[in-house]
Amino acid sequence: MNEQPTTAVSTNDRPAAAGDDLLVVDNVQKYFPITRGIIFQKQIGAVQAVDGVTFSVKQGETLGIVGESGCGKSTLARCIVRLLDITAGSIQFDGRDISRLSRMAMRPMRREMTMIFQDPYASLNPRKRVGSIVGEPLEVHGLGSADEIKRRVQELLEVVGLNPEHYNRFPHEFSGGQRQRIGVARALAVNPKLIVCDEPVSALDVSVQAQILNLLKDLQDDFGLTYIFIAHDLNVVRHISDRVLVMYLGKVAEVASRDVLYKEPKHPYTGALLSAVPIPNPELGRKREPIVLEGDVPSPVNPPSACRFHPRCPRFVEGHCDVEEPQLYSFGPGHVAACHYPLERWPMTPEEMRRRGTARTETPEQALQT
């Protein structure tokens, strides 16, 4: 079976925002400086948490972001909602560049983009009652009188599956799933266009996870919300996402629609992640050949040269993967992956590629005629 010729997608050109693109992230970088000294501090390095990430999200879409711990997912989420200032790049939200807006200029934009945090225990103030927690965004933006805010909060509690009588309770009186529902209600309070969900179900039981995921999907249908959904669990991402972005050590490894990514992954890292997902059928699970990655994730302080995945990649080719950084190559509409030697459906092993010196831009037909 012949593959279509692959082409490199330029990462230097600024992405053009389509009419239905709500968010455009262009070559965003976030470095945390490492300093030495107490009085006279000197920067001696930087943690490259996010390094050149580019993608866009359409109105009403759910983009899932997956990757190992420490790959920069949560840092990217906080950069998008401007809880962290970016080092370089740009972020356009609803046609407006918000990358360098001041705190006061960002305040009206806070109504349009909100966040659900990972830990439902740490993200709620234990000294405040639920009514105050959920109603605080309304008070900050001056959206109604005290009575109107109370009615709105009680409506929101009912929308997320809680009782309006919970208005006067404290967070410690609720279970983990109920606390996360409170976090969802707070995010919905100001009728946002975009909600960034930073691993909202990772700290919950499986049965409670399903309830929160179904709640998020129902709310998206009812209010036309746009989600950026960050998670470790690939089954969770597959359930809720329209497209999936795979990150590795601060960079984009692969982006594709949900069905295409799970059926035909191209990046070896994506294949390794998918091969680790448990299969409920024991017979199919025994037949599957897992992709085992050697070693640990390198430090973002001193990441590997060229392809950052090459020290752990089973398809590593010396003199190429560790010298030339792969661009995002196109494998079809909306499907790109940053790999010189992807998981292709044509009869060439990494050893054959190394022996023939196959260039990544060659088609299978050209490579086989070498």
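Positions refer to the first chain, counted from 1. Rigid core (definition): largest C-alpha set, two forms, superposition within 1.5 Å. Note that the structure is a prediction, hence the values are computed from the model and not measured. First, how it differs from the form predicted together with its partner chain.
- Each of 154, 192, 246, 249 except one sits more than 12 positions from any hinge; the exception, lying at the hinge between rigid parts between these two forms, is 192.
- Of the two rigid parts of this chain, the smaller turns against the larger by 13 degrees between these two forms, per C-alpha superposition.
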Contents of the next structure:
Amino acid sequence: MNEQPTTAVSTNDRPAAAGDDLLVVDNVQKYFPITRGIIFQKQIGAVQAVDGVTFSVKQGETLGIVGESGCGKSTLARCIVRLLDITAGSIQFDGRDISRLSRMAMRPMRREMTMIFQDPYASLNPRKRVGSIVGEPLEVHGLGSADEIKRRVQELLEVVGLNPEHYNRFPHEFSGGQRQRIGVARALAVNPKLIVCDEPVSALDVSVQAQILNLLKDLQDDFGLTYIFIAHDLNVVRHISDRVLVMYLGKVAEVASRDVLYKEPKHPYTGALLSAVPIPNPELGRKREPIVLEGDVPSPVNPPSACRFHPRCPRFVEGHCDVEEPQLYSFGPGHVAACHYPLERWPMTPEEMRRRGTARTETPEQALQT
Amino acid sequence: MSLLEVKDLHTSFRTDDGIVRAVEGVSFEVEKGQTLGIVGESGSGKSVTCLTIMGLNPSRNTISTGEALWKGKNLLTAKPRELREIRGSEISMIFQDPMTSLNPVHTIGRQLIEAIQLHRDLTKRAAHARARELLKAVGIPKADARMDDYPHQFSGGMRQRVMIAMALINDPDLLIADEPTTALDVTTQAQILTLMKRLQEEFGSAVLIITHDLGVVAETADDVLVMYAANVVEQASVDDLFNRPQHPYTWGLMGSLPRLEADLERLTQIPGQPPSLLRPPAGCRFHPRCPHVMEVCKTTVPPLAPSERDPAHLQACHLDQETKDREAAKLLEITMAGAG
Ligand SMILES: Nc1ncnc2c1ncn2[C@@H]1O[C@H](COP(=O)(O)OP(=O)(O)OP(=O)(O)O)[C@@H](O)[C@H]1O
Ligand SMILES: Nc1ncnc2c1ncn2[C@@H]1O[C@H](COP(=O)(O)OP(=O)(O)OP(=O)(O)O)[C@@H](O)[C@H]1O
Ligand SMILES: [Mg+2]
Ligand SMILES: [Mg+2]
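Next up, can you give the form predicted together with its partner chain of this protein, since the form predicted alone came first?
Shown next: the complete complex, the earlier chain at its head.
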């Protein structure tokens, strides 16, 4: 797809120029209350799914987000597109604070920011045919006549690698990867400015995955689309992202431009992630020496004190990491990591990783805007 | 006798637009303790193959033929009650879509406890303890606080791990795992793959793993089946497949991997669109997208046959051996350079 479809009208009346912040997430918190009791619900705790996350995304940029399963990526994504109300903090989109907008006030924004959902099946209405699922956002926003919408939907199905013969089928008649692509087509339909992609290619074979990633890049080059791209495949994230944010248990562990993050990770958790990427060759894979995280996976219900990674960290220092929470220290332009004992170099063997160096002492850089 | 022997399996669906032939003539065997990987194009029939074996296809519009012999017994003609029994105690499946197999209106704890009590004669209390143990084994901590949660309160990867926990309850002889780690970060994925390996070592279980992650296949499978448009196009041991791939689709797949070293603006993708299964192309189904296409490919279906180099390496392609060797060597060079 090489041209902006004609069925949608541009809503860019005060366009954010490339380089401006399109999205500013400031100290966002999302707690889910845990309640007991049927008639009198009593709150007995909270899942601290997202706990003070700050970052910004520039117009035309792709920010990758990676992190352990359950660390709060999808929750953060849902907060950004306002499918969830945030507990604290603020979210600015295109210069406007949207964190407390009502549902009604959010409606026109829904065509400027869309989301590709992680769970394709759960996000598709099982009683609707694919044609109307993909066309629905166009109808809701009144973008085109019935004929125009149909043509646009067929074009969208094609660019995501589905056949015209799929137009009349129901979601359950598709394979996992085909369903995921229906979600992609739907998110693209209204020509949004920002797409929050939550594992958009996880169910696709690598060739179709390449097709979708190329498509996203082309759209970005041609129309300046901005993406937040959540994925667990670190090679995919590296390919698509300009910058990468690493989350750990509801907090930001590290942010850097993608080359820096992959070549000079500072946070031990980032190091552990990079070392665990499976290699698509049996011989090379057998030689790999992953850094295994020991200890129990912590829970966001009662997270560990101070640095949340400390119970599993190979460089843990008692009396420091479990007492003082590390701020986001600066490691060069645009590179911050929340660790008292950052990695001195990369790659490292598990053995080297355990020999920690000296603690960071400079004043922490609080702000992430770089 | 193999544990599972699938012979010439066909499955079609009747739809409003015609008959979708999702699986056409798939055959393979799985031995005790073996891990067989299935990779292939999205929509090529991997999940349907497994659902057919398990007798879980929607029956009204489905037609299946062929044989799936489980310890000698044909599952395709087995009675529903027998199938249920085998599914409960001997074969487990981890479904690609966790939400379709978890009940949204029951808590995670209740679903696990019921599943445990179905297989074992345990008190509620003992089953509760076992459920907690299983959740911990798949990396879900503080299970006490989470047992009363509903599926929608779990993250995508947590739901997937609940499914895995359920599939492991009865120490199955065969575990069919359909994209078991797609929703998991690499460290959690490593933990789950280790868990599956332990199951194999302890109980000699066989594993049939479907995954599009070639890294996961390389690290877990003994043998690999490659599917394209309802057919098996290649089958080999994992080392052979990665070192000497013989089919142009497999080359395309391996060539599409995003590589760490390559600062490519665009990824390589297989040109063209996936084929229609209502009206599949004549001859070799891959021919409209194959960079090596010859006249014969457009008319004659290449049979899945032993390669000239190695009788255990099956492939369905008309190309001559020399070209295949050359292409495979080229590809291997890129892979080795990429990871080195
Ligand atoms: N509606 C909810 N109610 C209660 N807890 C929730 C709810 N939604 C999410 N959580 C919890 O918040 C935490 C973060 O979940 P989230 O879905 O954001 O994780 P994630 O990083 O996307 O993980 P994954 O990689 O597995 O998808 C988890 O512990 C999850 O159980
Ligand atoms: N109930 C159904 N009715 C009609 N067609 C179906 C039905 N279920 C599956 N199909 C089609 O059968 C083909 C094979 O589907 P299957 O789910 O086996 O693919 P897959 O190889 O598992 O793909 P993926 O990697 O995307 O999960 C697909 O093209 C799909 O559209
Ligand atoms: Mg998620
Ligand atoms: Mg599938």
